[in-house]
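This document opens with one chain alone, in structure tokens, the form predicted on its own.
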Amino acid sequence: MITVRAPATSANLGSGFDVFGVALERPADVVRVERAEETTIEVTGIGSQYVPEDPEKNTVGAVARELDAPAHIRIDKGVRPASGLGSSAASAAAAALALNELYDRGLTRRELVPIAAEGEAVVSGAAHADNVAPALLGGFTITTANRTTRIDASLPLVVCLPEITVSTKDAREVVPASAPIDEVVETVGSAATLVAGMCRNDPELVGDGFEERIVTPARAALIDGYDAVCEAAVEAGATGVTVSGAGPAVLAIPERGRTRAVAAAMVAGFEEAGVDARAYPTRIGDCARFA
């Protein structure tokens, strides 16, 4: 039996829909694999009853689909499904690697990138790497049709999750098909500060770089609350506040020391809203591993 934890992650940082990603130190997801003739699949854990164990439905049913390495799959989430933080490229993350190592396929992490994307494409439609390749290596993440490339980056950040829910599909249905020029450029901008901060681990350079103007608001009209837990964030120490991927998780960066007040502050905005929530403060984290 191999065994793999693999982080939860946040998508898009705001200006990066689709290219950036951080793997998180908490929560996380578990799991085991043992070589079986067919694939089947078992899910425990933190909604574990919404995932489907049908291995054509599930993200490990396809990543062992395209390794050719049929298996007994366990999964214990960690990571709640239809969270915004990588719940589905957690698993799929977690069975490339073991799976990878499980029938000795001798591919890097960096190969496995695309295979775990394929899982992704069971959830969202499209194989989207910008959850999977953090997960699988860790840190800051940017990820182009051609290639990911990671930084080491090592700062705070803190995770609000409502209990409600926002499905990927939904989430990418209102994300406008086209933009004006003015938006792009200010999107680009933004962008490349939040690199310049990751590079830097300048929190108030990766707030800055959290702002956009194109798919943020609209992926923000679907989360209630989110506006109060905006400001809530800033006015305790947040340098920025946005969406973590497709949502309902918010993510914010606070100012070094400001980390639980930050915290403690976007849990007291969803409240105002009547909306239950949990926040974890973390740090960007390491990538997925044996355990």
Given for the second form:
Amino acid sequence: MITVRAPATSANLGSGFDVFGVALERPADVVRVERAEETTIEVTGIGSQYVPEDPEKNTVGAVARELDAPAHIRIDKGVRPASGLGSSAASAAAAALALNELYDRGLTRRELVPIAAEGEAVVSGAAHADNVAPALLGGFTITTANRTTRIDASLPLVVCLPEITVSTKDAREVVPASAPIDEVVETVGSAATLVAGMCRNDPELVGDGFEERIVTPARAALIDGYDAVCEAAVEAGATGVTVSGAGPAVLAIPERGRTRAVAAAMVAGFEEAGVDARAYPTRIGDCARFA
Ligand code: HSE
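Moving from the form predicted on its own to the form predicted together with ligand HSE:
Next comes the full complex, this chain leading.
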């Protein structure tokens, strides 16, 4: 039996829709695999009642097919489904790493990125790799059609998770099909600023780099209280706030020494809108590991 623990992740970071992602220090999924004639899946843990065990419908079933690696796969969910924290990606990345080892496929972590992304297609309809890349490689990642680049960034973060769910599929439907050139220019500027900030571990630059007016406002409309949360976080000392992945989690970069204040302000912001939420301080974290 092979066991792998894969971290939650936060994708997009505002200006990097379907491109940027970071691994989070916590929470994480744990996946155990054993060889079998055909793939079967068992799911336990947080929100497991919402995760299908049918291999045709579960993210890890697609990964097992891609690797031609039938197995009995047990998923212990630590990352809540439909949270915007890469729940399906954590399971897919862990399964890809575990099955690669179980069947001695010899693929590198980078080569496993597109395979794990196929698992994402089962859940959201698109094989986006911006969650599975940081789950497999750790740190901050930039994924394009033919390249994944990893930057070993280290920054404190605050994640605030409200008691509402947003499916990635629904959140992808509100993304505009095109955008005016001035908003595209602004997004390129933000994305470049964010990458410079990640290279320097600079919370000011990364926070500025969250700015984006094409995808984020459309997604924010699905999250009750989003504007109040952003305002409260900035007032408490966040350099930037944005939707984490497809939402509803909200991600903030705290100025040094302001982590707790930002976390409390975000929870209060959701409360103002009548939404229960919890916030937890975390950091850009490490990659999936064998346990
Ligand atoms: N880039 C994806 C999206 C991430 O925003 O739809 C989903 O977690």
